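The chain that follows stands alone, in the form predicted on its own, written as structure tokens.
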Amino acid sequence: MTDVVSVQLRGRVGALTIDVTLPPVTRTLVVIGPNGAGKSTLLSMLLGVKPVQAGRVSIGAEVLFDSTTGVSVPVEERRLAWVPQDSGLIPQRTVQQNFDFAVRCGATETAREQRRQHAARVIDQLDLGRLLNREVTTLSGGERQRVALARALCIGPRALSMDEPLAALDVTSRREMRTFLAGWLEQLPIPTLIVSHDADDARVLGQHLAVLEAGRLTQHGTWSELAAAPASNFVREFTSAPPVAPR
């Protein structure tokens, strides 16, 4: 059974104030917004990477931050997996050597087994046993971001958060990466947050929505319920563009 993921935050970041209560997380939720709203904020928060001044976070029965208890779980103790805008690979190193860093880090021996298990599954899964020898360079922006993606699934997550994952490709790799993508967390037994500006993306990924404006929720559902009845100008421009292309 899928884990759910609770989501209830508020904190200052520069001069933007996050207070956001999600819709519960049990497949895939797409963030949308307009630039400057929080969205990647808010993924740095539940992350633990940014501040939170308030709230309750929490998957499953495992609670990761509560203002209330003063319970704030360190940020590699949180078992997130995060996929960045550019993929977080690192240069100059191979497929195989991104893999066996993001075995080590901050695992402990048995930890690390674990994870070595995990990550052969993953590759094989993902068929990415052909490219283990290629620097990240040499890779295509498709191939970089499955790469991303098995990586941070090596940890055995609880839940996977992506952040504009399909924004750095070119059209054809966007569309081919958006279809594949689809299919595969269709399939993934935790819960996905994703964030994006896309419609195209947003409407094939999303199995609920929720938009995010000004650091606040204003609005969440089917792409069709936000389409029938937007609260917001951005919803309705966001919702009234073409669809794409069945997949």
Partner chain sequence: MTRWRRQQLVLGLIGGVLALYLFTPLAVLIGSTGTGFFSGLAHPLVWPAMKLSLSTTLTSLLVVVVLGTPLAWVVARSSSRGARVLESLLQLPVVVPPAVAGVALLLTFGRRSLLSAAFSPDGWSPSFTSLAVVMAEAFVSAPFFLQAAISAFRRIDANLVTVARTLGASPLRVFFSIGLPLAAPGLVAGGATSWARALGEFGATLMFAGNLEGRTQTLPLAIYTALETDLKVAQSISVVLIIAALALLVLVRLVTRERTP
Given for the second form:
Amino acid sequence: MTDVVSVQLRGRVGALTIDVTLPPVTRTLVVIGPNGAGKSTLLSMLLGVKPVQAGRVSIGAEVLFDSTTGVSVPVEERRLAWVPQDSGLIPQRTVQQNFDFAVRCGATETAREQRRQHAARVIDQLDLGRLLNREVTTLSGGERQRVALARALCIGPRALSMDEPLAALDVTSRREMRTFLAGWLEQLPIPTLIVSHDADDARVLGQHLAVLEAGRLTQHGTWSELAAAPASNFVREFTSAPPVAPR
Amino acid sequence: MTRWRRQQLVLGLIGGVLALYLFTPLAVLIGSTGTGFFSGLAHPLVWPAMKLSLSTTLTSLLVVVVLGTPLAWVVARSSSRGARVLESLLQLPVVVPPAVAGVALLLTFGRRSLLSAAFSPDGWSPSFTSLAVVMAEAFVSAPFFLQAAISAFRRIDANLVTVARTLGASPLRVFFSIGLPLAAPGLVAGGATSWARALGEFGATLMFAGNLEGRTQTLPLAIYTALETDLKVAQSISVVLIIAALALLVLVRLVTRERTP
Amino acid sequence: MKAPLLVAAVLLSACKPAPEKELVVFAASSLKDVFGALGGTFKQQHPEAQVSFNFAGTQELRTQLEHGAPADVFASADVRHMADLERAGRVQPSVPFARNELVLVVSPEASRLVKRFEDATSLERIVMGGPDVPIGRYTRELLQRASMSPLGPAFVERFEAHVVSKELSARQVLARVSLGEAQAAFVYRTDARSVADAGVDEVPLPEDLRVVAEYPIALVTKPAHPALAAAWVDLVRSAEGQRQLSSAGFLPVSP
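Return the form predicted together with the partner chain of this protein as a structure block, the form predicted on its own having already been given.
Time for the whole complex; same chain goes first.
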């Protein structure tokens, strides 16, 4: 039984107004939508990086943001893991040093010790031991994403968010990584939010899909629900694309 | 010769005029100094000026780097309109003539300034002290460091900072663990350029700090003073400054090339 | 098409000798006010001529002349730089045209501290001219005399210990005092007069410390306008020229 992430946000970034209430995120929710629909912006607002005018964000019983009560937990304390498209690893550093950095970011000695244990376990689970002494710039795209995922998880997050996790990969490693991620996320005991513009990724990774168009939620449901009754041209085209890789 | 190469040659020749104009005076200066270099350096004017130039420029560099790095970081990371206005204003001392800087420093920190009156009833002022030299150098050289530091910090991927924050990193940790190491080559290059500018500072120093050997007479002031008595000495000091500038230029090339593919 | 022509025109005009009627006078910075006024008189006598001045420290003008700066007349604040130029064949034989007395001036802030030269030991910020600047040389000459006088070498040593800057022209020395940056300096009487309104006070000196600067004037070896140049020297030495010099505070040439 995982916590439920509930997200309701309104804010303006540049010319785009975002006004979204996401369906409750229990396992994996994939947010899809055309370029410029505000998918990544929504994620930044959720993390607390971009300003939000109104709304409410909570995980389980804990409120991270609530404009009516003035609650706004700072980014550093939300414990929302985030993996950006280009993995966000510190360049010119080894994999080990990247993990060390995440460990050092723990606020207390107990937190740091906990992170050390999380790191050791996740390094083992993802079979990253052999990469520890490599400089991150020498890793392949798939390896980078695994390391980034592992580093994000070693803070013991309450939820995981990924921005286009597969977009930077070439076709072969993309298929491998997709299959791996799908299996891995199934076992992950925390809710996960993934932003993607790719139909195959959405179909394979998301039990539940939410469609974002011009800053608004236009439809949500399972892949087959969306395919059966598309609410917009975008959804129709998105769901009618022939699958490149079978599950 | 093909038409392409012929026209390319014409362009090269036109551009060569400027290159020739830029290099010839320096070559003549170095060439005509020749063996007189060492005897020129033996002049009593030179050594105190050299010591003073070194100590004051290193002090001003330290001040500029220690205060300028956090400022550059904040400006580079902020997306507010105020930060952008501030960034443009910080460039002002680059385009303001040194003589104007001298007058401005004199009016602000001179004997008759309000600031001076506030320090003590008799009026205290840094003018005519080595501190005034450091102030003039810092004033004119800081923008060069800031410019380089801001653009170095700006080249750091914003996602890196966001990821670090989601990992729980405090602003200070982000600054020290992400900002400083990743911007290091740019910071070193900026420091070197700013140091070179401080070494060459003349106008503001002459106006604000005065001209006294051992206390406020830096190498450029010594050149100016020697020019009217012993040209050889002025030449020797000039060659020293050219060598220093060249060394700093090489340093800048080395550190900025290292990390850019 | 027009731009290259324009550039060429600018370059050509820069290479061309100055227009026929332009007289170029190089003069010590302490002559700035009185020569400026004499320029007006000269213009009345020679309406066809235009006078351009280059005022700077004598030593700086000398360096410029040695490197072939285009001048017609050179007026120096001391005889040594002029003699060197004569020996080097840069100028024609010179004639003295004025003298100027050295005085001690103090800034308004320091005037209550120093009423007589003997009080000068209470000063903390004194400026003087550099070693090759005439005002610097005269100051040193005066201090040498002071050390032989009843004031003695200890007094002079204390005075020199408080020199905070060595400026590169008499006018820069004066500016330091009138801006209040420095408390005191030896300057020419004519310069002291020009800032008396700003509250800069003159301190009387003992009679035996009197130092008088002698100003020589000469035509350069090959002036571009010999007649105008000679006319300028004549004007400066004429009764009218001497009258203007004397009302500015210069002393007449010793008989």
